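Only one chain comes next, encoded as structure tokens, the form predicted alone.
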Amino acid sequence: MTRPVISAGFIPLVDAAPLIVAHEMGFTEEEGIRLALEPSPSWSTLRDKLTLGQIEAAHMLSPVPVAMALGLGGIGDRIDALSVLSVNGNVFGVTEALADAMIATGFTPDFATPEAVGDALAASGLDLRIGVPFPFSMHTELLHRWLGTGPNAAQLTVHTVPPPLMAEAIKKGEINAFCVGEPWGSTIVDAGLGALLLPGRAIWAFAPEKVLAARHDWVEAQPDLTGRLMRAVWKAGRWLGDTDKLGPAADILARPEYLGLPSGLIERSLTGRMVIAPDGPARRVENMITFFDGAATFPWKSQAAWIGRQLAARYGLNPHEAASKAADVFRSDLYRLHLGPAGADMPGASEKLEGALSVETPVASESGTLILGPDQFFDGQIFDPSLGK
């Protein structure tokens, strides 16, 4: 019996691993299905295949789906983001000069502490030319959430760099500092190019970083193929869980196909042993990268109701507006309908406090047993989506 064949794109990130995961380790055998994965160089590039129904489905930056529902990036076509393929995962970094000037103010890094890394920046003196993968990305909102107000916003420059051209950039003097997933944080680092100062996770502790995108129009008129491949990147997050999967997880990663580098480099970045600097130490981060636990998978719609609200805030859009629209792209509703079958607690609502939790903490589900962990972010403030504040 042929299998139906889903076409679906990606940018070699480690945080592609539950779509490339799905693929080689049979889950979408499971489901029926067969996954044609096509890499692309650019998120530009790899958005306008999915709208121009070149691909069915995309590893995709979470704030994309909102940017487009807004009518922003000159897009207009509708795509829905099915599930969370990850939380977290970005690192930011400055070059060695950079990060010299920060030293010679007084700054000890720590990769933990955004105050004190903004204020060394302040005090460096230097403008900041930050490297971004693309205009609508988590990298972006998270860089304007911490460095958009205060001593720093006049410095803030920020350029769309790739992510793997983002060593280069840094060697053509574009940039001087960068936000980018991993692992291409870690290949400056290793390039001898520049030291990581925060993972991204230090400035909101759960953000929700790609999402398995797929055009509304072949969601509304394929639902089970839409639940097939649902079901297999579930899985592949589930099986990701696993901490004792992360080495054979990076050994696929590495395979030139996908992201074509050391095994050893991409393990630091799933198991959260960061190098920080070309001669300084390895630094443990928990939760660096999450693909399952703490309700990881889930699209909730008040994290889309946040994206919504900081780019209303930044592009002069209705900030109500924004958030409703926002919110509707992220489909709690399809995740209920084709993951609850398959084992997946649902959490008792599809909207939370964003930022009001600093243990783990167990919350309504199903199952009684779903237990979210810590979402701060780094400056205490929470976001109420029901107030949008």
Given for the second form:
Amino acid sequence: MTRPVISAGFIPLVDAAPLIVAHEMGFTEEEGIRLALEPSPSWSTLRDKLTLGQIEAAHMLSPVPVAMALGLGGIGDRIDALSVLSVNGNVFGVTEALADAMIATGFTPDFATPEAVGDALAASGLDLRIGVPFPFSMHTELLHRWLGTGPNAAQLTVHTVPPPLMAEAIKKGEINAFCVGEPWGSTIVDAGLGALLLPGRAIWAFAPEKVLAARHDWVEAQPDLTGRLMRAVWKAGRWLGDTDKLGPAADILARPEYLGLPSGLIERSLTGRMVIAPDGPARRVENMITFFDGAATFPWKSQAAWIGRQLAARYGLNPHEAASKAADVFRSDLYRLHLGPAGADMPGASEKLEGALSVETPVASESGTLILGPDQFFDGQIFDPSLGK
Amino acid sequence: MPDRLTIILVEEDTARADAIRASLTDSGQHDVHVLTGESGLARSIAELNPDVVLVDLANPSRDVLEELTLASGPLDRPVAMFVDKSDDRLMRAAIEAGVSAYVVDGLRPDRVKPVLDAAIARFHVFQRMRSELETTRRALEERKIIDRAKGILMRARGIGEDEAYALLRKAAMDQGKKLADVAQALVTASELLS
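Could you output the structure for the form predicted in complex with its partner chain, given that the previous block was the form predicted alone?
Okay, now the whole complex, with that chain kicking things off.
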């Protein structure tokens, strides 16, 4: 019997792993579907292909479905986030020249402390021109959350630079800092063009980075296929959650049809051993990128609401309305419906305080064994999604 | 001059750019500027202050143009993707042809449509050429793999080339697989064993 084919787009990044692994390790076969994976040259093209029905599912920046729900950017169709593909995984770095200027102010890079990096950036007295891959991205949200208020606000400008062109933009002096997903940060380090100063998780310890996205009308019309797709991808996430599998995962991602880059480079972020400066030693980063543990795949309504509030503040929209529209597109209802029977442990609630956990914490769940990881913001503030409702 | 549109074309390949420029100027008296899809794009576009920006969907720089569609972007005038978001058919046609257009809000649809039609027609030709090239490339690669598989069979079983090819073809037919896939499997297996 031929299996129904679901076409899915991705951007060649480490965090496309759950879709690629679902296809390569037979999880789609288990669910009786086939994935036709197709790489996309840009986020806007991936989004438009999804919206116009050329593909059915996509690896997507978590703020994109939220932005679309708020009528920002592109064609205003509804895209649903079915589950979270990855948590964290971005890096923030600067050019060698800016790193030197910061060190001259007495700063010691520790790849951990956003306040110290922010202070040193301010002390350098230089303008900050930061390249990010896309206007609607966790990269952009983390930067505004971290540097958008306080002493760095005046020096901050954010530019869209596609990751493959980031090195060129640094060489031409158009940007002097960058926030990108792996392995692009590591390639900039290896090219001798910059140093990494922070992992994204230092700003928000549990930031939903990419989601499994599908068109809302397709999801409504194809509940069975949606369920199979969600289960195959969730099983791939569970497979990736096993540290023994990270070496093989790096080898799969390295293939020319996926990332086409050395697997050693890809393995750095997967295993959390980051090389932060040219010829520098490797740094161990806990939870550099997370695919499964701590209910990483659960699309929390509160995560969406946080993104919605951030966008509303920058684009001058009603914050309560934005948070509520945002929460609608993170489909924790479908997650419960399709993944509960597959064995995913379900948290008791679909929203939580964001930023309240500083250590691993057991929470109420259906099986009673769910442990959530730390999710605090760098400044210790807590986002309460119910505020102002 | 009210009918004159300023059009920016983001295209790295100069031959393609010239061909598209010719199609566009055939569709009306327009000022067409070509920018290569390198960095600094947003600033160059802001300086030229265009009515329409055309970009290949395959160009990663397209994400830079997204910035222009936002109120906080570097352009004075707001830019929308396409004139009228409700013109789904035109948009779909463009995306299928592999071109994306960013059009200044408020520009009359009847002024932009000829431009887009010309661009879509031209991009269709490119896309066909691109897929033909891809087919040729793949055919070449497949032939190489089949040749290697034949060589392996000839050495391992001491048979001639025609016989080796017949064996491969039979295996492919029996398994309901493509000849090239069977050949690839054999080559991979033999690499593992050697």
